[in-house]
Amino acid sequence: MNSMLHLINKSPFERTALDSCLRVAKAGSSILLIEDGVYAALKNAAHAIKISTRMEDFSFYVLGPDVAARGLGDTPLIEGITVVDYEGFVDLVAEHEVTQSWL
């Protein structure tokens, strides 16, 4: 069981939540990109390299309905990010001892 789930809900183009999380999160943690945080999961986005280079340290997830809600359903995501639905979101919260939201 991973002990911590980190939730990123801000766009990496507007806030530093993703950078802060990647800097302080412990290896083995999970990171779920939700709401505008899903922009960080886009394969050709400026922040893709930050996630791609940390795949061995963290498990990355993105909330599929939030990707679709932003009209990005056909946009390629970074390889290795797991897409979850709302049920998967709930499962991730239940599987982790602590959930940290980054603002």
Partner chain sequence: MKFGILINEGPFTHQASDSAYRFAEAVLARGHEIYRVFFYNDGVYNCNKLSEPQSDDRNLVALWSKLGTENGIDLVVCIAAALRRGIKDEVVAEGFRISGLGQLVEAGIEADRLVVFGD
The other form holds:
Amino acid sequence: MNSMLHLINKSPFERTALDSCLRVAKAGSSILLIEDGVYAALKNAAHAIKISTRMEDFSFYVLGPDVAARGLGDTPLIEGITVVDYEGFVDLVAEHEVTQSWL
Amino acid sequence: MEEWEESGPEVVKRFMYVNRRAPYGTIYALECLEVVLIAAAFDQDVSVVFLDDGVCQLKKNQDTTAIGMKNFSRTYGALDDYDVEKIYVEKESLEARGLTADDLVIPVEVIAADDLRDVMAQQDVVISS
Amino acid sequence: MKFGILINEGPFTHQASDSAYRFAEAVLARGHEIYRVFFYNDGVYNCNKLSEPQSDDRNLVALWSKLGTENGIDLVVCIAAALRRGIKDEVVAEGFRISGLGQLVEAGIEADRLVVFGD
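If the structure you just shared is the form predicted on its own, then what does the corresponding form predicted together with its partner chain look like?
After this comes the whole thing, all chains and molecules, with the earlier chain placed first.
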């Protein structure tokens, strides 16, 4: 089995990328939220439960530059999500054998 | 001398092409199919998976006459000619759209998310479009 | 480690090319190598040197061109996707080259990691 990093770049309010990823991804995988995917990381948003209930199954990360760009730098994120920058994004790709983008 | 000894061991990677979009509304389905047909020539281990709206790419009886776009659904039949035999359709996505394997243009392996999970985790390269 | 990057969207409608560019810079900053960047779907528009963004906006065509030429990165534009969209050699910015889809598969084989950016 290869270790996997899943990339989600879509808002959970608009698309099913996160739902599909959570349905199909193997427990133990990592999930990085980028671009509009960062809206899934907001603690007080309607979709927060999708991630907060799966903390045991996956390691969640969010791309800080995309959070900041959207004015969310001061908005609470779900506890347990790790904020990374682009170099952290590269490290995650390097640490996992395969990266899958949920376009 | 065996043929493989002359050429040496070749690197074979497991490539999975993931289709999650319906046809015609966007070009992704058509251009992903074009990639798969090229990829088939590379002697790698190729799988194609259809899930979410991607399962709609394989629906029988597509008729694009009135929208003027090329009906490429017949081209999926060429996958077999190119020795692309690992074609997976996620069961949950198919059922959610009220479809069954009988509705599809080619024979596929209908696979539950629980099993698709293992197939995906065995890949070396995952290409989405 | 060798990275391959696939970009499926053009430089304006989606963030994909921006994300890929920042990612590519970080790949180099972390001491890795970029084996190839492959431009597919509307991603082929990233090589169009006729593109003229407003002066206060970033110019991704120029940024990719500079990153590619300065670091010897192979920037490959898919010929099938390009011809459809009117992208031909005469509009291709420095550092890009037009070639076949096989170059994408080869990147998947040769690179240690392939990351896809798209819509």
